[in-house]
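What follows is one chain in structure tokens, specifically the form predicted alone.
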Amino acid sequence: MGESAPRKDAPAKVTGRAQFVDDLTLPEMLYGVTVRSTVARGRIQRIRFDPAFEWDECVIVRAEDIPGRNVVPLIADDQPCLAGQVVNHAEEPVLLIAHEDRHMAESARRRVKVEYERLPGVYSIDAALRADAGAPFKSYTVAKGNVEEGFRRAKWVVEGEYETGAQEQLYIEPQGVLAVASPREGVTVWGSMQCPYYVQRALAAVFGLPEEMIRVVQCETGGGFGGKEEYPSMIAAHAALLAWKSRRPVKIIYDRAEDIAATTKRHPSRTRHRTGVAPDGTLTAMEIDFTLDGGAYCTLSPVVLSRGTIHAGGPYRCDNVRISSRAVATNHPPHGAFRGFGAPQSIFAMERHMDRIAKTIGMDPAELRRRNFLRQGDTTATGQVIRERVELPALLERALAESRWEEKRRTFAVTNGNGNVRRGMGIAAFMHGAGFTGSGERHLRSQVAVEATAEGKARVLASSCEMGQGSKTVLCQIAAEALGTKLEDVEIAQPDTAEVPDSGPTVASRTSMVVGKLVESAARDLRRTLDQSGLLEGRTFSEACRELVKRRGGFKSWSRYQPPPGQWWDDDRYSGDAYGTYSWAVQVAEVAVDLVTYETSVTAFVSAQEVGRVLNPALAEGQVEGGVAQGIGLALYEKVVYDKGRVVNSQMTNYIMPAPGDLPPIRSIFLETPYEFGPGGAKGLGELPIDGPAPAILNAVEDATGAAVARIPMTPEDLLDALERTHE
């Protein structure tokens, strides 16, 4: 641990022998695809299918076909597999088609004409707020201290009010899935997905089948970033069901346009702001109302919520603080998980409210956090004690001198009255907690082993899904230090449901510090039994490995989480420890902006972030240039247009992401400070870097144009609508 080995998955992905779910066939193998609904409310009055086509060639399932519940089983079993009588969202799933001809399953769907009632829909967070209709999906209350007295002992009261788009996650590959299905042999899945056993759990509910009649192997996963977490057991559930009516295999692989239209995307968001602010620029009182639109089925909008709510206060300290969270239900699809989870938008919120503070009381901006980190003993906006120490001044520094904070916005000062450029500086502080919140890595109860091979190797059995981020080479470090051998020696399975134990989600900055700390544990214990079986004397590893299999027939060492000591969490109350640690960041962007065009560039970035001992240096690098260029396109670029709830920009080509030339040199900075509950001393890194960047880049363009604009993606309208209001 601590070097950048080289990545177990890399030889067959750029060989070409790895093998994703389209590359995948079976003998007498359909295609699937999906008739989805025109219109995002309404009545099912009629299908009518043409009959100038060959429909007896063609699979068809509708809602009454379904041998189980008609239902998508998650958080809130609200969603149908396939629509019934009413539809609650453009693209809603009505009826399935299998062909054994790619091009005329095709074709088929397009004969496909279903008839509405059309219905009237809501399209706002303003307007599911006003409807009658039924309570949130979720809501929240986080309590600490007094608000009241904390305002009246302040100075200032700054308010503000902040928004925050959808945001496609945009992976390379599409979703896609191979299913078989049969009532006596049960239904097995191939398929490109995060989390192999919520797709058992959905399919066992759809199919009234025992979950062991279930098996859902991961293939390789070109991408996923939340988006592959639940949305995989639809898919699923569809090409099962058409290979359980047709009695052969079947097929289903998206197109960039239905992907990106009908599948779920970052929750669009509203935070409202009020802070009491004392004559030294300390917090007296945070109240703030945030806001989820959730589309219209729960998906993971509870645990979406969760995350942004807790996140919402920043890393700051504040005795008085009252949050106040819901997610509401419009006819948008369903909004779910992207890369941090609602952090990105609460994170967005409070750090531009930061600046707005910081301008209104005459204050630097980065002076003004400085004052109001959090510190070792102080306590979060739940409760939760930091016990370990906090290196936020110590990020501060350290990005501040390598953006040149000073010298640059001393410069650009007294240039940015000449020519149509104005550049500008902007900072933003940020933390993000590492697993499942509160009591969710307890129920979860996570599972993991190391088993000895007939070939002298040590194979690591999780559900951990590699989809690009290295949790294969990091894992497998993880149990070579752990055996006290070389990384060649250590293998890992492909996540399938009948042969590894179920280790939790593939999501929430868990796998290295969570499952991880699973694979040290079961590693541990299988070179204790090596020692202690004294097989190792005058045995290399592998022979020992060998040996031990040979007069034991197998051996498998065995991990479940157990939470560290001391912690604590009220779900009733949301209050506690509301996850085992925290990472810290600071990012400093810097812009030039076109007074011509309007367009903003990011011309430098720096990342400064603690994330416990760094396991791999070159896919931590990896990381923090990910969800930096991710951060990017969420300030910048990626706008979700919608026309009465349905996705109008489902292409490539008007879906705009940032592009190689759109990123700077972005500079990234490791301080460590080992937890001692993670492997080797790591914690959570996967999510963190895509928080800071929309605020950083936003606080940078008002520092070089005055524009306070306070709803991303900011295009270049968008930005010159904001300046005029500025100058009028």
The other form holds:
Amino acid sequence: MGESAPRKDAPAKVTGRAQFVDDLTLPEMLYGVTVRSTVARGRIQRIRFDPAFEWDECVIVRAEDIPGRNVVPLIADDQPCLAGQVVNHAEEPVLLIAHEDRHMAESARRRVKVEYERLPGVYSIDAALRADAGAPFKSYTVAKGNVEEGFRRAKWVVEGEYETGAQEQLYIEPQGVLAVASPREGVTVWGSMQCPYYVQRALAAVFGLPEEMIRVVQCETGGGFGGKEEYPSMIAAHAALLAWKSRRPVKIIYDRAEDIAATTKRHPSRTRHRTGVAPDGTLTAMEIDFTLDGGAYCTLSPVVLSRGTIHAGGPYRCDNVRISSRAVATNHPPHGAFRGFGAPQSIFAMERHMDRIAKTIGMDPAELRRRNFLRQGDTTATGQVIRERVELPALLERALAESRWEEKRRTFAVTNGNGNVRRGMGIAAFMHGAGFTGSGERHLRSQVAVEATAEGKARVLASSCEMGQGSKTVLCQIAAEALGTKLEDVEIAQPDTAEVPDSGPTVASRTSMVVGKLVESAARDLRRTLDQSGLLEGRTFSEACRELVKRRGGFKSWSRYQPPPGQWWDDDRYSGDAYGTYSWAVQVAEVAVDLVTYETSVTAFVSAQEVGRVLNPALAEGQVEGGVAQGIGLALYEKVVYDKGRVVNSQMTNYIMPAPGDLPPIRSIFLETPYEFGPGGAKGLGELPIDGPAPAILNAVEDATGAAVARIPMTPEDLLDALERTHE
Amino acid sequence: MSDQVELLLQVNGAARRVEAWPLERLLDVLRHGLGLKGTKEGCGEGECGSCVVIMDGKLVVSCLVPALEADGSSITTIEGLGGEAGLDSMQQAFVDEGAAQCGFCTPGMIMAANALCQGGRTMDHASIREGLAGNLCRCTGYMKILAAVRKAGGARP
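Pass me the form predicted in complex with the partner chain as well; I've looked at the form predicted alone already.
In what comes next, the whole complex appears, and the chain from above leads the way.
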């Protein structure tokens, strides 16, 4: 470990041999399509089928065809698999059609007209918070110390309000599932996904079958970023329902417009801050109010809200904190998981607010952060004692040095007087909890196995999905080190619920740290067995594995999650050790703002992070560079436009993600402090890098232009408005 | 609906006959008609570049080329690179530099990168960024792709 071992999946990917779900076909296969609601809220009056179309060539599935429960089960079982009498958001699935010709399936979809009695909808956080709009999906209160007392000690009280928009995951491979299903054989699906066991549980409910009759296989997955956490359960149910009724295999592949319009996005948010600041710049009180737009159904909103709430106070020490938060219901398509999971929203607010405080009290923004960083022994807002050394001061110094912070700020102060380009520098400092929140990992009870194979390999069995992040390679590296053998001696199974145990969902920066630890422990067990049986004497590792299988008819060692000692969490009071550990980072953005076009470009970016021991430097850099790129998109380019609850820019031509020319060189720096309970000392990494770019960039824009923009994405039009307000 | 037509194509050096609807996309002809699944569909409107192939020496987005227009042309897809001998230098550079993450944009990215590097031009990052402007990657932030293209481009005769 600690070496940039080449990716196990690279050869198949560079030759085009890697098999994604749309590359699979089965004999007699039909193509499935989804008829979706065209209104955000309404009662279905009637469904008209164009009489000129040959409907007997199609298989049609409606809600009443569902053999089990009409639900996509998750936290609250409120989301139907197919709408019954009412629809609660645009693009809600109403009816399914399959045809053996792809073009005819699409043609059929267009020949179904659903008529609605329209009902009034809720399309903003403000509207959802009005008294008559109903209860939120979830709310939390986190309290520590005495906020009123803290404000009394303050010299300044600084207030601010910040907003973030929806963001599309925009994995380049659209979503899709292939299914076969029958009452006798049960259901088998192959798909692009992050969480095979979520899909299994959903299908068991929809078909009323025991879980062992549901087999879920993950295909090569062309990016997920959270977008393939919960939604594949819906598509799998749809494909399987069509297969169940037709008795033929059915494949559903979304086209890009359908994928953008219908599937989940990052929750839009609004955060209000009120902060007390002492004469020396230390924070005496923080009052934070955080609201997410959950969309029409609950999906994962309670846990997204939880992570956003816990991260809302940033990596700062403050004795008096009160955070109130809620996820509200609207008639937008449900929002869901996206890398960072609520944290980028609340961290955007915190880190913009830190610059507002710095400006108010006349202190350098780096110095203000330095004075307030959490230290070893401090407690977070939830009362968690930080037991490890916090490397934030060192990360800050490295990030400032690498970005030439002082020198550039001095230079820009002079050059910004000339021409039409204004340049500026901005910082963001933050932490990200690794693994599930609170008691989440305890409830998951993840399990993995490592087996010896007849071919003489050690084989990792886990449901954790490779989706580009490099988990196949890293988990094999961890196993190889624990086994004391070469990486070539280790392989990993493709996730298939018929073959691998449930190692939990591939989310929450938990795969290397939590699942990796289980792999390490199972691999050590296998090694112990080989040692104790003397099989390694005079044999290579591979020969020893073969011999073990021959003697025992197969051998698997298992391991199950155990929480680190001393970790406590109180679900009712929302206090305690919110996460086993945190990763820490400081990022610096350098921007250029064109005062003719009002375009902002990020011209340089430094990301310094402490993620425990780095298991594979090339993969880790890839995670940072990709996360920063998505964060730059979130800050400047990626705007989801709704019209009465419908996404109107559902194409790659009008939903803009960063292209090669839109991004700066991204420099990543790792400080390594091994984490006692991570495999080889590793902590979580995947989500961390997307938390900081947006506030760092908007802080830099303010540094460059004086415009204090508090909402992302910040388009050129937004900047123009803000500059006009600034100069009024 | 009009009838299917028979197309004659040179694909990866071999003559292929294939039936297609006249307005079917070259992408569908390759994937469905010929079973060449290495070419990917990411957006269907020429924006993401996952479907790019070489047609008569030029890089085209195969989702915007009608089948009839491709009749008689010579086409190279990702399956036509490297061959028995192994990976071509661009594919190898993508492996070495960690430039493929999820792998879905990768075939298109490699086709575009090869087209860009024809003639062995050595390029700086700015010109590679411009040259790959038609190919989107959501995983990498492009840094490792730039490194791979530079490495392979520089290694060409």
